[in-house]
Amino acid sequence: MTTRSGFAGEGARATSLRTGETPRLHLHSGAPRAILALDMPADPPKTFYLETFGCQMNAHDSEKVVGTLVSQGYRQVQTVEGAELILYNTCSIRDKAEQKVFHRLADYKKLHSQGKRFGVLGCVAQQEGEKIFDRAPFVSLVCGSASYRNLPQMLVQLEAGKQRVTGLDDRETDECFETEFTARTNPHRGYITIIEGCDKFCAYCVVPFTRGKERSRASDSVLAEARQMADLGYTEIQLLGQNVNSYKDPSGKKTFAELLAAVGEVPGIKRVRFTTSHPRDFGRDIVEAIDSHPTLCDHVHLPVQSGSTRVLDAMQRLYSRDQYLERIAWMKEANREISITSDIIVGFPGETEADFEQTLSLLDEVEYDGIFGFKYSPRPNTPSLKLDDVVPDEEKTRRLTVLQEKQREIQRRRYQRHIGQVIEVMVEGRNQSRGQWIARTSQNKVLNFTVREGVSPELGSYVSVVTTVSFPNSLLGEMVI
C-alpha cells in the first residue's frame, strides 16, 4: 500500500508511463548549466514515440531523452502508429517489468514491416545488451542509461541506414547523463538528478550492474539548475538518485544535507523532495535539515526490505534492524512530524516464518504511512541467485497479502489523525466526474478536495484544505476560502 507515485531506488515498482504529452523544452548550456526557453526549427521533423517503464529516475531520464531527440529535429507523437521511431525506456528491477517490455515489442512487431524503427533504452538495454537483437531482431537501437549522452551520434547512424546501433557503458564509467536539453512534462514540479549509479550491491538488486558506479554532480551545478527552474516558475523540486543520500560533492563543498538545505533556500522554491534514501547513509543531519527548513518536505522514503537482521545480512544491506530503528527514532524525535514510507521484500531465499513475523512487528513499531511491498524476484547477475532454500511462490503471495492487509489497517488508523487539520496542498489536477480537485500534501499524501461554486484554483497553486474524510491511501477535504 502506498500514497506515493513511482520513485527511484532499489525497490521501485515498475509503472508504465507514456510520455506523449507536449513537453516544456529547456536548453542547458555551459557550466553551471543555463535553462532557456527553446523554439525548434520549423523543418518537417522526424517523429518518435517514447514509453517509459519504472521509477522517477527513468521518468526524468526520458525527459532528457525527449529533449535530446527534439534538439535533433524529431517531434514526439502520442501513438506508435504515428511514429517513425518507437522507443522504450526500460526497467529491470523486477522480472515482470522486464517481461512487459518484451511483450510490448512483440505486440508491435507487425509495425516493423511499415518501415518503423525500434529502440530499447535503459536498464534492460544495459542488462541484456546485444542479446536483445536475438530476442527481438526488428530492434535497431539498444542504449543503456549511461550512454544517453551519445544519443545524437547514435541517431545519425540510424538515419544513415545502420541496422543495429548499440550504446553500452561498463559500470566503471564516470560519465553522468548531462544533456544540453530537458523536455519537462510538468510545469510546476521538476526533477534534478544529483547522483547516478549504485555501489551498495545488495544481494537481490540489479541496479549496480545496469546503472554503473555511484557518480555525483557538483553542488554548484545542482544549485544553478535549481535557481534556473525557479526562474521559470517551478515551485517544487525533487532530487533524485538510486541512493540519493549517498551523494558526494565532487567539489567537496557540500554534504547531502547541506545541499538539501541550499536547494530549499532558493527563492521561489516552496517544496523540496528527495528519493530514494539508503539507511546506511542516512544521517541525523538530514533530519536536522528538514527540521530547520520548512521548504524541505516532511516525508522520507527509507527502504528497509526486511525486519529481520538475519535476512538483512543475507540481503547484504549493511545495517541491522536496530540500526534502522535508530534512524526511525531520529525522525520521530524531530520537531516536525515526518511521514515515513518504505519498501519491503517478502520471500527472500531463506526467509523463515519467524523472519517474516519480525517484518510484521516492524510495521507495528514504525507505523509507516505507506509501503511498497514486493515478492522477491531473482534478477540476472545478482548474488542471491546462488542462495538455497527458495521460498515457494504461493508462500510469497500469502506473505505479501498478509503484509499489505496489516499495512492497510495501519494506514487506515494513521490517516484518521488528519481529520480536522488544515493542510496546505499543491493542486495537481481535477476529477471532473467526482467534482473534486486532486492535490498533494508536503508529506506526499493525496488530498482531494471540493470548492465552493465559482471557485477554480489554478494547477500548480498552493491552497489550504480542511480534511473531512480519511481513507487508507488518501484524504478528502474542503478548500478553505
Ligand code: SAH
Given for the second form:
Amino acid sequence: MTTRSGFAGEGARATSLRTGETPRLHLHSGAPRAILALDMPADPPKTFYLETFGCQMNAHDSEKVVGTLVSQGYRQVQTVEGAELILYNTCSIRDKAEQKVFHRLADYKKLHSQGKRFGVLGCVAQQEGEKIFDRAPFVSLVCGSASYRNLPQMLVQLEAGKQRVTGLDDRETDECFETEFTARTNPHRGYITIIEGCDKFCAYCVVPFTRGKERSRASDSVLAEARQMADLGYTEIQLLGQNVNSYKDPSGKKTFAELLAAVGEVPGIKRVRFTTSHPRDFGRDIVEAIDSHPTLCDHVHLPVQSGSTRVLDAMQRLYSRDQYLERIAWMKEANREISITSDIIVGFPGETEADFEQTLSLLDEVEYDGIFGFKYSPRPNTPSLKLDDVVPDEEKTRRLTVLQEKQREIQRRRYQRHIGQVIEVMVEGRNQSRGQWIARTSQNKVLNFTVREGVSPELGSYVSVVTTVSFPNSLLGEMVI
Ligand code: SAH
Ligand code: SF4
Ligand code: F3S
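Next up, the form predicted together with the named molecule in place of the form predicted on its own?
Let's see the whole complex now, leading with the same chain.
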C-alpha cells in the first residue's frame, strides 16, 4: 500500500502499466551493439502482450523489450487473448508485488492449452530463477533484466519449440542494457537509464539481488541519447537509476551533477528529472546545479525510510537522521524552492513506538510535498529476514495510517502556498467530463486547469497557469493567455 502523493511518476511502483499502443521506435546510434544480426522472421508478424509492474526502471526496460521484440518482427497487442506470447515484467520489492505475477499466471493458465507461450521477465524472474518453472510449469521463458540483450536469441529458441528458455546470468556485466531499439510510449517525455544495479545492500531490500552490482553508463553515451531524443521532439528527460546520484562516469569525464547540467543544456530540452537519489551520495553540487540550471526540475525525491537513527542503523542505510536533515537544509537554503519527496517504511523489525514517533517528527521538520509509505515486507535473501522482534501486521497498518494522515495534513497546508502563483506546466491530457486539462509542474505536481472558450492547448506543450485552488495532492488553476 502506498501513500497517495500526487507524484504519478513514482506511482508506477504501485500500479501495473500496460505499455502503450503506439510506441515510437527509434534508433539509438550511441548503442554499442547491433542486435539485428539475426534473420528477420517471416510474415505474418507474431504477436505479444506485455504487462509491466514495479518502478520506472522496469517501465523503461519494458520500452526496450518492446523495441527489441518489434525489431524481431513481433507486433504488440493490448489483450492477453490476442497474443501468442504473453510477457510479464515483474517486481519483487514487496511480497504483494511478487504475488501479482503468480496471480496473473494463474488467471491465464487455461490459455496455455491454446498454444500461447508465457514469459516472466524482471526482478521476480531474477530472484526465483528456474523455480518459476516448478510453480508455473506452463511458463517457457524466465529472463532477468541483465539478460535482455540476449532476448533475440531466446525468442529464436522459443520459436524453435524449446520448452524452457532462461536468461539469468550477466548480472556482473560492466555495462548497462542499451539497445538500438527503444519503443518510448510518451512522445514528449522519456527515460534514460544512467546507472543500473545497487551496491548498498540495505537490510530489507531485494534490489541488489535482483538487479546486480552497480554499473554506470558513460556520460557521452547518455548525452548522445539525450540529443537524439531532443531531435525527435522530446522536451523532458528523466534520468533513472536505483541510486541515480551514485553515478560514476566510467570515462571519468563528469560527476553526476555535471551530467545533470549537461543534459539540461541540450538544445530543446526543457525539463530534466532524476530519480531516485540516495541520501548518502547526495552532494551539495546537485543543489547548486538545480539552482543554476532552470531546465533541471526543482524536485528531489530523497527517500529517508525512517526518522530514527537507531532504525536507520539497523536498516544499514549508511546515514543518520542528522546527516539526512543536513541534506534537507542544503535544499531549503537554495535560491529556487525545491520540492522534496520521500519513501518511508513503517514496522521494520525492532521499530518501537518511540522510533515511529521520530519518523512522525521528521515529517513535521522536513514538510515533504509527498511521501510513499510502505509496511515493511520481509524479502528473500535479505539480512533483515533473520531479525527478531517482528512488528505485528495490525501495528504496521496502524502506523501506516497514522503516517498517511499526518502527511495528508501537511500537504493540505503546504499546497496552499501555490495559490495565486503563475506556474509553467506541461500539458499531459484532458479530462473531458470536468472540462479541465491535465498538466504537471516542474515540481512534479499535478496542476489541472481550465481554458477560455475556443482555446485548445496541445498535448506536450508548455503553458502558464495561475493557481486558484489547492488540494492535498493536486492543484487547480486557469490558463494565462
Ligand atoms: N534505491 C532507492 C529505493 C528503491 S526501492 C533508495 O534507496 O531510496 C523503492 C522503495 O521501496 C524504497 O525506498 C523503500 O521505501 C521501499 N522498499 C524497499 N524494500 C522494501 C521492503 N522490503 N518492504 C517495504 N518497503 C520496501
Ligand atoms: Fe534497495 Fe537500499 Fe539499494 Fe535503495 S539503496 S535499491 S533501498 S538496497
Ligand atoms: Fe521492483 Fe525491481 Fe524496480 S524489485 S521496484 S522492479 S528494481
